[in-house]
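One chain is shown next in structure tokens, namely the form predicted on its own.
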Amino acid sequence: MSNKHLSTDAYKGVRDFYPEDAAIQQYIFSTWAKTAESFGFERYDASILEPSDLYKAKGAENEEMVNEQTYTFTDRGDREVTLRPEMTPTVARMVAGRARALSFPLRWYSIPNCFRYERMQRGRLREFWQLNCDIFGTTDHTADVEMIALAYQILIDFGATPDMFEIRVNDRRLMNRLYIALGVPEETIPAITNLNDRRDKIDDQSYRTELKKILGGNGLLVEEIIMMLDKSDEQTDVVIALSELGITNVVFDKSLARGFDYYTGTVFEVRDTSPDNNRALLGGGRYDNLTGLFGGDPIPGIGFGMGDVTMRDFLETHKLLPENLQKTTSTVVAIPADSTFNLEAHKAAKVIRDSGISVTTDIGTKKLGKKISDASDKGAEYIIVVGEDEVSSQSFSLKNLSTGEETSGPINKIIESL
């Protein structure tokens, strides 16, 4: 048998959540949920396992993700299964499955665990959680406005100010019309869209070279496309409506593409304006044909996804994380005077807990004074010390850690004062 020790490292690209990290994650999740529900969104969920066909269907995903970034395996029943790389195909499947029974428009949100085998970089890991919000059942542009307003409000609810982020908006249908008006062959538009998705990540010459290749060497058309993309005097109904809502940190960006093939109309992205974290925080768009993959009439939808890794980076960059998130959930800490009174402290804690009050016990080996300061640091409101005098008299002292005020008496009296 080998004496080699197992590594304490996590699998590459995933995270361990120690209590301080779990506290931050919980803060992010709870703020996401609270804001989504304030807009009337209902929570749903699904398994992380999906049939691989869901992502291979034409129009369901981009090829790079399917071919290079999914965790896919064959199960014991010889079925090909994929750990979901994102949630939109799943929610489209769920909505299509109950289309006749659901009442539209739907407002649904979820915080799924997702997996992508991709190159790791700042804000991007192989396992992540993602807030997904979607509206199904309406093509009205005000649904697009509502989705972007929700994304805006989420960042505001984390304490951000509008100057900390920028909302970029485009429209796939409008772009198709503009390309065709320039004489761009219709069959090349998807390749140009995918190239535009990388435009801000490559230099200008590389962009021109790749665009020229897509257009069969037509250099004049390349320059006309670039002029059209960089001319930003147009507006859309969505951008105008957002302004009327008082959301003014919006830019109409004709280069914005969003990589998924299923987008059919409005696409949008929110970017951090800090040079220390200059990246997209969330993205989404309208997909009016995706549910049609499952048969029946297509149900229009619009949604976005926002990752927990990029969310935390944003909060840390702008110093928006609240202090002392890692607090105990207990109102009272029962502290034994020494280890011989550990069980008695548990007994007192149980009586108080049975009355509906949260209690923990500190049965560590630190000195009494240090235990009291630890209780205060973890956010407890009260302490009870359990020692020889308390056990023999069955009279306890409850100390309020913020005021220093003490209440003494039998345990029933302590519970009443709590």
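Here, rigid core means the biggest group of C-alpha atoms that superpose within 1.5 Å across both forms. Here the structure is a predicted model, which means the values were calculated and not measured. Residue numbers count along the first chain shown, from 1. Compared with the form predicted together with ligand HAM:
- Core-superposed comparison between the two forms: CA of Gly409 displaced by 2 Å or more.
- With a cut-off of 2 Å and the rigid core superposed, Lys347 has a Cα displacement that reaches or exceeds the cut-off between the two forms.
- When two forms of a protein are overlaid on their rigid core, residues whose CA moves 2 Å or more are considered shifted, and Ile372 is one of them between the two forms.
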The other form holds:
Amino acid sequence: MSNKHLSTDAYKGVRDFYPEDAAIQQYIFSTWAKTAESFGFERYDASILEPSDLYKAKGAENEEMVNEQTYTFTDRGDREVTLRPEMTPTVARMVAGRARALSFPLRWYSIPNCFRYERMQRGRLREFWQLNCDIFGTTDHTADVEMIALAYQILIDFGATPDMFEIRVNDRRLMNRLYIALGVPEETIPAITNLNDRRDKIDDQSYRTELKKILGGNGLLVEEIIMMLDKSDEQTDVVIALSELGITNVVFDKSLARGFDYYTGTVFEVRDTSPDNNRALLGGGRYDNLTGLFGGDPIPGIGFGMGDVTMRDFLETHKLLPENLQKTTSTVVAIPADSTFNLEAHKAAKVIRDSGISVTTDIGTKKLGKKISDASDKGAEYIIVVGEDEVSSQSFSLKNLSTGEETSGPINKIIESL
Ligand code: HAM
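Right, and the form predicted together with ligand HAM of this protein, after the form predicted on its own?
Now the full complex is given, and it begins with the chain already shown.
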């Protein structure tokens, strides 16, 4: 073994969460959970590991994702395993597994971490957390409306205003009808949808060239398709219903494709209106056949995934993160007069803590005066010094750091005064 030192960097594309980052993460997760629960969603969870077949099955696959973006390995028992790149196949598996016992429509949410071996860029990492909210067991279009209204409400609950984001909606059923009406061969529609998913990432010429290739060289059809996509003349029930709920930052966008083959109806995305953040904040759609992969009757689903990376970028860009998210210390700091009293300080701390008050014991090597100012800097409310006199008399004094007031006496009396 070489004696070269190991790097302190995290693995490429994943993050360490130092306390200040963990505090932000926690704030994002708890806001997500609170809003999802306010719509009646129940929390579920699953393992990070899934059999690789789950992502290869016909109807579930997203070719780019399965072939290029998954972390897949063979375990010691020769099983092919994948770190989940998304939650939708997992939740479909779970719902199909209990289809008879569950009562529909059901609303479930989860906050899993997901792994994708992607090219890293702003808003895209290799490990991210993703709020997943899905409704199963109804084809009613108001479920689609509810999902988009939930996504909207989450952003509002973070303090956002509607001008900060835009909701884009499309519908695969409508798109199929429009393509067929233009004479587009039905079997080429999935390839066109896939290409449209990349339309805003490639230049116009490459888009035309690729589209022409898919259409077997039919240049006239290429022009007709582009005209149809760019004409904004459509409204759907979903968009109309959203405006009745007062949600008007919505555009119907026929170019919106979404990268997954499993979507069968409404698809939607939310974009940050700040040019700094050009990746979607969330994406979702209706998938009416996914549970059919597991046998049994298909159970329709509609949902979305919302990532923590783009969420944090959004909150930072629009200055929506509350200050002081990081809770630095406990209510009381117990300070030994010198290091020979460390254990005695721990004992006093335990008694106070047992009464339900948080206590840190400062066993550092700094001078007493410095420890007292540290406690105050970190936001502790009280200190209690433990030294020779206190231990022999079992009488302690508790100092209120903001008023300077002191309470002395046996530890029980101190606790009462807290
Ligand atoms: P998705 O569009 O692949 O959809 O991802 C949804 C969101 O997850 C994105 O808009 C983004 O916020 C976040 N995300 C995706 N990939 C990354 C990445 N590499 N780094 C950081 N954040 C990322 C889905 O995953 C669908 N399964 C969502 C869904 C749920 N559809 C129905 N139900």
